[in-house]
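In structure tokens, the next block holds one chain alone, the form predicted on its own.
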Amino acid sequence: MTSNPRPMRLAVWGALAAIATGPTLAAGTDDVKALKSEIEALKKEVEELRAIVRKQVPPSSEAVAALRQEIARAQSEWKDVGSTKHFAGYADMGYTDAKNRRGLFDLARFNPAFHYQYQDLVLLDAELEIAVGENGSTETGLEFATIGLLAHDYAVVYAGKFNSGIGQFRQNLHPGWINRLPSTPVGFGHDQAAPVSEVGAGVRGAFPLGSMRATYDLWVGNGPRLELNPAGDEIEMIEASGATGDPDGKKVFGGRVALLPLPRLELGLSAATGKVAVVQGGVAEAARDYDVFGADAAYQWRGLDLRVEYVEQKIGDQAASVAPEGGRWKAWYLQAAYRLAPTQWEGVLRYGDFKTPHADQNQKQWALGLNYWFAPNLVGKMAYEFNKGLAGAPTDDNRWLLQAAYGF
């Protein structure tokens, strides 16, 4: 707040001397007092504003740039809230040409993925499937859903429906765009040998080992289901997909470590044990041991990309259940699969065996196929499968496949 008293002392001053030399000079003393007492009054308010004038301290340049800041966290307040989210996923078509069987588009899929991290707390992950049923149908699913705490620096702490821990395929190369072949690899498909996925909690992580680095994932999980024969006298197969149904109450534990002697190579051993039992009406019967083992390398040099994977699940006798033998479902696969560089071919060969206690299922493949990689994330794929299995069985049916995949 700011004033000027000169104006005002400069009428005052007039006003003396108009009384002093003009007609009103003969007024008389009493009014040349009262108009002293008036400018006294005047100048102790004068002096009253300097002096509030004077109190008022400007704010200083810290203080300005303060503000400044405040206002600044405020307008963008509600774009930085400490979370990070990415939307990812991939798509897959394809056409599959079999022998014994007329040649049709049998995939077309969808899998958004959703990540979501709020600081160095949580971390959210998420994938759904959206696929076109063989009638034309829309069939949705959960691929996996998982909450996790970031406890350590070597250390996630999470729960909810997870990919199987279990050896490499369906924890890192199922999707189509990763896939270098448009098929499973035999025995790692849904119900065979290899889990697909479980429900529960665990903890992973990866660490320092001298000169190496490891990886760790420990889980405890509500385990498989068992599928009778339709005779209802044989366990068909190993329903391993996850599921929040535990009617037999048995938990499985199961783990897998990982060494990266290289920074290219990868060796691993996962096992996972528990107790599992036959389900009939809602009602289990009593439990068998159920055991898995499985071991996977994996190798990349320039354009040379090698696997080797095996696996197998083991269900104990039981000789109260309606279906009293056990059995064991085992399956590996090698692959090898080159860039040819400087273009955008890749050429790819892969060897697999599953077998199981059931002919018809029993399965030897060989794979050879040729893509093109029209981007980073976009390959076309074109593949011949030679399989032996059961006579007349699908198993024993030779197939073309087409696939196109996209990744993002």
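For clarity, a rigid core is taken as the largest C-alpha set superposing within 1.5 Å between two forms. Residue numbers count along the first chain shown, from 1. What you see is a predicted model; the values in this text were computed from it and never measured. Compared with the form predicted together with the partner chain:
- Residue displacement note: L35 has its CA displaced by at least 2 Å between these two forms (rigid core superposed).
- In the core-superposed comparison between these two forms, the C-alpha atom of A66 has shifted by at least 2 angstroms.
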Given for the second form:
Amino acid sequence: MTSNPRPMRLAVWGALAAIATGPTLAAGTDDVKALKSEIEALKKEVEELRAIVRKQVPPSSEAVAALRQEIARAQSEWKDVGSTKHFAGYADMGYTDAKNRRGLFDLARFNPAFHYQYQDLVLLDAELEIAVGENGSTETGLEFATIGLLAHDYAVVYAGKFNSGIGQFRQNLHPGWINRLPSTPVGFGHDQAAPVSEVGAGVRGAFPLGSMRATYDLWVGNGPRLELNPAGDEIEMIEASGATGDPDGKKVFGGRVALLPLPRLELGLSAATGKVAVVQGGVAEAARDYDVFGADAAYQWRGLDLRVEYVEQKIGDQAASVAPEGGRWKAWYLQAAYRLAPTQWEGVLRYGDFKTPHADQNQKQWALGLNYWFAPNLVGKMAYEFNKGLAGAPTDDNRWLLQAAYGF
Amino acid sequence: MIKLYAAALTMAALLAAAWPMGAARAEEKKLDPAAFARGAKAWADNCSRCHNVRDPKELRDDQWKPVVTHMRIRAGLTGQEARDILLFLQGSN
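Could you present the same protein in the form predicted together with the partner chain, rather than the form predicted on its own shown above?
Shown next: the complete complex, the earlier chain at its head.
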């Protein structure tokens, strides 16, 4: 007996189809139900939201105007406040390798500066100098602190401790990120030929003079102090940094005037005169003459920056003193810096000469430098100094200098 | 001592002259349409007399104000030049 395979095959296919489709149809029915319930829920939510929106009132034009006013007030809030302030300053780090001395990191200095202005009337301007000393101690000093009254467009009246207005270097060029070389020109350091600072009061400003512009600075202060040599019979140096003491009781009057015949050409003359006295055991001797003279010029043209400056301090004789002889401390320098556009490199050349009554202080110097400006206020400097001083003295040693300086 | 008193008298006279102009100064703020251009030129001419010019975007408007006043004193700018430079810096940052 032979069986017919066709009905059998149909039965098998039918069974398979039932297995395959049966559960799917069942699942599809459940999904539809779930979807329906979700749609219903969504419809309900939409109705609720519509009801909320219907209840809301559109903002009035007055409310919009008030909001806009509030935003404008917030944006210009700083203009309405009485006081504004800014924290500024600079820092420099350096390495020196001098002949007859091992190379060392000899500079880590931070000069924070504070500017507080009240309206358009007053500026408090102060700067500290914080530096690491040779023995690891931290030396802190007040570089300057003045209250300046903006009297009118052509005058600012100020009082406090201020950078000396004699010449340009001490008042404007000495910060590391401004000075084009890592070192100070010979004679322009502390207790050398150029006065550093003063405690007193003054008035300064600028005014148009035809097609030119003129600037002026007039001040009165306590004046410098005199330091004697170890034997106590000669004036060793002039301590011309500002102090609140004035042993001789006589003030020093000074001033500087400058003309700018071109926008980037400045020609300045400065002078000061007064009295100063040697102090012995806290008692001032008879006063003697103190006179200062300075001349400076600066010119910028494209990448070129040229500067020349002369300064001298003269102490008069005083026969009744333990150190009867006075003397003259004078210094000058000529500097040229050139920025190699469009690169960030800058070359610098400076010659300086410092003459005093003491051979061990005298110094002539050629300095050659190469700078790289990472930013307008961030510079890396390398320089070599050819120094000529008293044989065997540090002033005679040539040296390499490296410095990083940042102004902010 | 006489010189000292003379100096004090000069300063007092300058101060006395200050206040009326201080009042006028506030009124000038909105006026001059050429101030921005003048400020740009004064910024370029004066800042580079000592140091590289600083990008106006370095500081906010409120920070530039005391900085420019500091530089007015230090660099020998007139009040008008300082206001022009401030306007330029605040308009360019």
